[in-house]
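In structure tokens, the next block holds one chain alone, the form predicted on its own.
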Amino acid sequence: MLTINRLDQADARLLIEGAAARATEIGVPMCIAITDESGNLLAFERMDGGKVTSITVAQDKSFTASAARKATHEYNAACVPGNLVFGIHTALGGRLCVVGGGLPVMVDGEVVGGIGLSSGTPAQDMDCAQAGIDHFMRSRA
């Protein structure tokens, strides 16, 4: 039998709070998705002005980061023609996302969930996702 550590709703709110604060600072309204360690949606927020098309993208980024236990930008770097992993973005009905902005949430070396952001550039999405994780980790201390 396995004991599984996963984010709860309070954790998800902290992640969203930190990411949304950074998005507000940079002036880019975001769609923010939080998933558990298996990639199932726990919480979602579309900030006022967040792109409609980013609703699904943010969720897919979070899904990829938690279920595959790898940041989406890491897949992006590897998913190029000629590499053995090329084409992985078509797996799982296209849910595996290779656009930067999805990060696994790690606690004590274990993936407990994921955060995915979309509406800005990949760099902005990654920055806000990291801000969410940083806020969450500070709150745990």
Second form
There are 4 protein chains.
Amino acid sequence: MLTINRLDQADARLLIEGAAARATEIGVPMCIAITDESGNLLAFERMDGGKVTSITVAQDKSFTASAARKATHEYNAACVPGNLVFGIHTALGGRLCVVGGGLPVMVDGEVVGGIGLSSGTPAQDMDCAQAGIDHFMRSRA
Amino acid sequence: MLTINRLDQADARLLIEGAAARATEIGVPMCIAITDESGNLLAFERMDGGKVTSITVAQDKSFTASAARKATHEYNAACVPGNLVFGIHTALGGRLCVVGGGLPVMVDGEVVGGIGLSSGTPAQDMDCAQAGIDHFMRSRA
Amino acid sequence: MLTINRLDQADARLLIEGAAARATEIGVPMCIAITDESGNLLAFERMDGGKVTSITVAQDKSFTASAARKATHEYNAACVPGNLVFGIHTALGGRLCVVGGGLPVMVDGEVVGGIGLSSGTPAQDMDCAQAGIDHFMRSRA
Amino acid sequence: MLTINRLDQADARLLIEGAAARATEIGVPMCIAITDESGNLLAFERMDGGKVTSITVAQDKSFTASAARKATHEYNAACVPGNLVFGIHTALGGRLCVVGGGLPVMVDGEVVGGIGLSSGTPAQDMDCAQAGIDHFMRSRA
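To test you: the structure above is the form predicted on its own. What is the structure of the form predicted together with another copy of the chain?
Starting with the chain above, the whole complex follows.
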């Protein structure tokens, strides 16, 4: 039997809180998705003004980051024609997302979930995702 | 040009709050989804212990209730073999959900969104969905 | 943070072993799928002679039993026209399976995974799934 | 009438055994999928620690290698913009996988099945897939 550590709902709210605060700060309303360590959705918020397409993209970024235990921008860097990773962006019906903005959430060196943001540029999405993680880590300390 | 009335994120939080309070009361952790009047996801929460299959089912119930402007249990009643509505449960790849637990959210006689609950029995899901709407309406008064 | 108990690969092999032994006994080669507590595939075996359609059906049964924490034949009993659960069989693109043959695997009152069998009659599938669980429980004792 | 040669379940176990042994050696827990000559799943194992996204990717690699009778890294090399093969990675809803790690299994110059690995780098996945084939061929000799 395995024993697994996983974000709970309170953790998910902290992650969203931190990401939304940063999104408000930069003036870009976002879709924010939090998944558990298996990639399943824990919480989602579309800030007023967040894009409809981003509902799915934010979830797919968070799914990828948590279930593959890798930031989506890292997949992006490797997913170039001629690289053996190329093509991974169409896996799982395109649900494996290589657009920047999905980060694994790590506690004690272990992936316990993920966060995915969408509606801004990938750089803005990544910035807000990191702000969510920073807020979560500070609140745990 | 049309002018549309739509739940905002604060409304969505109220709906979730009311539904989650009732779910806690009856001891059944739920997946709770809120959609706007077009059926697009606004907010989602999987309470600690909510089922993985309910992540999608809750969203599909809310989608159906808001986008078709009809409670899912009303579709259920009509979706019996021999009735001309029968078969609607496989529409949209099965996303049109006829399982009880999805309710349209109405303000001034107009559908402004939907709420969908899943993880309990349909009766429990419907009860908690209604509790979400009640809490939302009271908070608006 | 939540702490989750989950089948490991050795557990999955025991479950398959027990189910396959019973399938051999009754002379019906089966597809056998084992999922973790989140519904994700851990192990799969198509016995020589198992059906191609059963590859997916066995996985969907195991997914349903573990992720919804309910035996698929229990869903089957409730999924009749006029019952508020009717329609659940088309959820998740039909991946939520209500055909008998999927059982949750429980340890200390908690769902830690699932087992799904397909290729025989539902009664045969259920019998072999239970045999898998029995063998697993005996081996743990 | 055609006569087809196809891996049996004992062959599939040998392929997994060899691949898993190599994965353990390099310290990367893998998802390992074996398909028959028609691309249909015969056996699957997610080693403890294998990634959730790799469940599908490993199967798609094995499916591609066996059903298209070509290693996925060979598709990868050809699947570059401007080459007439480009675009094949989105075929079959993305199920045709061009990420390295899928190899056809050949006996007497004929494809009898496939093996697909995922969770490491493509080079690691390819290495372990080859180790599975080597072990299978040695066991047959």
